[in-house]
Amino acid sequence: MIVRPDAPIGVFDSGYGGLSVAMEILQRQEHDNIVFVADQAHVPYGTRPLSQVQGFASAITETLAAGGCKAVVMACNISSATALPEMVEQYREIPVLGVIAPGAESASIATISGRVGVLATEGTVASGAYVRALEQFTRVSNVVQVACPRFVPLVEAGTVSGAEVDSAVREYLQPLKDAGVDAVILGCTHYPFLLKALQKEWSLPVYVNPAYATVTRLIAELGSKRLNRSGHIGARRHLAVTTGDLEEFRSGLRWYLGDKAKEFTVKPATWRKGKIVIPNLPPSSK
């Protein structure tokens, strides 16, 4: 497997949530191109059987790696919980990263009391992945998880404020308030888009966005494999694809990314016999 420093970075999620990771890459890896995959035909992943999510995540990772991506980021907590170990083993030549371990490490540093809260999808909570990750740190003495099934549909609809959001935020934060946590992991990449509403309801804890720590780890791993790109490259050539409605996706990218959306070519992707077909994966350029 030949990997080039000028190859793109693959990022995927079930929907728009993974853009919270993509945005970190856009801001911090100014020389790199991105292939962003939103598997909106299957959104949300968090309510699906874990084995099914593992299949989706593995298939997308395999397609991105085969398409020449120099790294793949599972910008989705439930994908990280189910598919990451196998994919890391399968693709040793490139960094394959999830968001759970970096998020857990950040929370272990942020907490003073040792009590950490996790807001996540039903699937991520059921997997116990954050509990296992946090138990590795002696600073963490108690982990309280709350499943938030209302959050992803709200973010996918572009609703990040208002009465409906406030109601959901109040409901899901109450158990964490009762437990006295002082650090809260946003355990789904959709949730950073609700940060203002969360802080308005409860400003006390440190809200940990795993996206920053994940991209920090990505940069380090690219460096260790000598895959960081440098020098003048001209205009960026990002690709964003969806397995859902193409026009809605275009509109969503503009809403979430603003002017950065102009840097993306937008295409449809399709599932065929358990494999995802991604058109026009950008070839490495000289």
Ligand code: DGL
Given for the second form:
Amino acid sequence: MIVRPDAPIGVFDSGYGGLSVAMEILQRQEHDNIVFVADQAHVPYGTRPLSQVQGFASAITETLAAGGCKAVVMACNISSATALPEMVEQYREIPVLGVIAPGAESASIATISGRVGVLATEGTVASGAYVRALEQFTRVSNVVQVACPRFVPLVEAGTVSGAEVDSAVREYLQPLKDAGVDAVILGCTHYPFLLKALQKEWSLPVYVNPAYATVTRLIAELGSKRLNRSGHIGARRHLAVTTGDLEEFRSGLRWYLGDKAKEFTVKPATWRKGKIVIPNLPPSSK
Ligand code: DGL
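Could I see the form predicted together with this ligand next, after the form predicted on its own?
Everything in the complex follows now, all chains and molecules, and the chain you saw is the first one.
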């Protein structure tokens, strides 16, 4: 498998949440292009059986890697919780990263009391992946997880403020307030878009967005595999694909990315016999 430093970075999620990670990559890897995949035909992932999510995440990773991407970032906690180890093993030539280990490490640094809260989807909570990752750090003494099924549909609908958001935020933060945590992991990539509402309800804890540490790891791994691109590439051209409604996706990208959305070509992707087909990816150089 030949991988080129000028190949794009593949990034995927069930929906708009992955943009919170993509935005971090765009900001810090200014010479790179990305391919962003939103599997909106299957959103939300968080209420599905873990084995099904593992299947989606593995298939998307395989298509991005076979299409020549120089790295694949699972910008999705539940995908990271289910599919990451196998995919890392399968694609040793390129960095394949998830968000859970970087998020757990950031929280272990942020906490003073040792009590860490995790807001995540039902599936990520049930997987126990954050609990296992946080247990590695002696600074962490207590982990309190809260499943937040109301959040993803709100963010997918572009609703990040207002009465409905405030009521969901109040409900989900209460157990963390009761437990007295001082660091709260945003354990679903959709949740950073609700940060203002969370801080308005409870400003005390440090809210940890795993995106920052994930991209730090991505940069380090690209460097160690000599896949960092140096030099100017002119105007950036990113690709964004959805398995859902194309027009809604176009306006969703504008809503979440603002002017940056102009740098994206938007196309449909389709599921065929358990594989995802993404147009415009360079053919595999395997
Ligand atoms: N944003 C994804 C995550 O980080 C999945 C959310 C969902 O589709 O339920 O887990």
